[in-house]
Amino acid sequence: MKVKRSDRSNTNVWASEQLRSIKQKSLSKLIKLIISGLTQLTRTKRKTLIKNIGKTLLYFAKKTRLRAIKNIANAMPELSLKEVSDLAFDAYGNCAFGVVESFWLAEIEPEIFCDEDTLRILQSGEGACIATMHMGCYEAVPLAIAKFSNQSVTLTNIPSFIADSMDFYSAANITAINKKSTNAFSELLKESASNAYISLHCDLYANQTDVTFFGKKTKAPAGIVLLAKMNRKPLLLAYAIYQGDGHVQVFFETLYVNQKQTDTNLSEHSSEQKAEVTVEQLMSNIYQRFEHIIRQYPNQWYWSYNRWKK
């Protein structure tokens, strides 16, 4: 009797499984169909279109909503509420068409803006550690890198049964590595370490180190810091945003060259270089220049996560 009960199981775990895989198998083929429709419409209306449904997910989504409200509320005090609920719409609105972009990265054809210094850096084939944020289009930063090298690569959240099947990264260069994998980290640093171009969203919520953002104390993130130091790699900064007609503009900045690198003129900081700069030193760096381009961007930026935990 013991033994039918565990084959009983086996079989109710088999079941389970196949089951799931046909869900899986099913959600993608409708995914496929969905952007198979929407490329068949001019960018132009793409746009309109997702960013009226994010805008109507965003109305539905009272605590994402609210918890947006809020983070723009404490961010930019100057505003009005009617302010502060049209930016929290605006800003969600971009921000769905920004991810759904994803999808058909290989068309887009950003436009490239930086210095001499950090074209340089990204044309030496020598690898980088690029620090970028939610702001325009999600994955324009590593499509922007991939322009300049074969190593682009990022991580991604999005499931990989979707990933998989349409492919969508590799179409465009990027090297995409699963973000809830438990080698994540090892995986980036030894992609690092063969001069690849790294490029990491940084301005989520991360009990790793501490910064000061629009004024108040959180933690972010330090792993691309980290890479760029385990590596001695240059740390870079790049953001994506769209114009009015929606073409995407990328922008890229050094932030730091190791002291034992031979060109430390490629950094703003070089007269600083004698000195080690700290994890939490570059992080709060970062976390200032963010600051910085979202109060110029500020409905391009993705304002509903919780970064300002207690």
Second form
Amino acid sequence: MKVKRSDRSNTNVWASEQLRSIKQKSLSKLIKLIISGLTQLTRTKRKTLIKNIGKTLLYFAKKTRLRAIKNIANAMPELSLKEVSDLAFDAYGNCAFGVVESFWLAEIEPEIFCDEDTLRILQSGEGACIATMHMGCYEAVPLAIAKFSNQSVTLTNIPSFIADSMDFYSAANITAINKKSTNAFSELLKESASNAYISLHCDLYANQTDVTFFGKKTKAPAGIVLLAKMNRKPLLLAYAIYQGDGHVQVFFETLYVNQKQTDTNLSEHSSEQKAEVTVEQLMSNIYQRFEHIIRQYPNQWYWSYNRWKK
Amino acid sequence: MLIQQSIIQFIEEKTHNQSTDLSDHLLNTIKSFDFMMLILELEQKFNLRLPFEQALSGNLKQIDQFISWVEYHHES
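Output the structure of the form predicted together with its partner chain; the preceding block shows the form predicted on its own.
Once more the chain from above appears, this time first in line as the rest of the complex follows.
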């Protein structure tokens, strides 16, 4: 029997889709199995186990390890080589735990710290744009926001076949928009316009705005600032820190509030906010704070990114 | 006309292309980040408020449609 060329190519497409679907289902099941095994352990034991797995992975991932070491040595030249190396492993272990914790987000009870004005913004239901970073538990910031609002929105890199099948974002009352989806940008804009609290990681490299980070010129993603300006929303900064006992603390601070919002929502405002602040100025403020926070908790930031690309 | 010039100039700076086809899809021509910058620039330059959600849906896909839409909001 002869098969026409078009039929054959259709069959190939169908077969490769089937194969991909089978692979995704198997991977999803395997992850579910591992997560259900991990959740049998206490959180402290989970943390120890995952941190050690993370450190082991870094030991074998030469490129990732060297990049972390190089980044730390450039950022903090006062450290000895041993201190740099120890810090790279410790930070990688903490970040591994921070990533895996996404799978049991609903179990985490973050402690939240902020001043009264920031609390008012979080409780107002009028939305805000929140710049966050890859520190401690990566999803702790949207999780903390979900304690105040039903509209906690973030972008995710986790493939939808895993996120959808495991449902961990919706279990924690978070709307996660897939970063790779074609309408991610318009979805974010719509959510922001409808008073959602949008938290985006802004500490990666993106060819958008010039910033100085650890004394070096680099570029950064400015989407969160643009969202805040376009929708006249307050701009906050938030980060999550692991305590020694594994508890997560989430800190929120207000970076910028529009003049109109200042008059109606906040009791006090600085004279600096009377003039229109540019995107570059706000990004510069964000990166000064990021640097300060990372210096305070260097073993909780992910150092292995190619952050200072040339 | 000034709005059209501003938009085309912005697109040409971003794309490094001096011959913008006005029938092209705006969001296929510039990045979403640049689209937001463009909206903010136009709002500031022409002292107007653009309901940008409209620009993301419906019939505002082409550059010329976007220009007409901004001009309409400027006039009203």
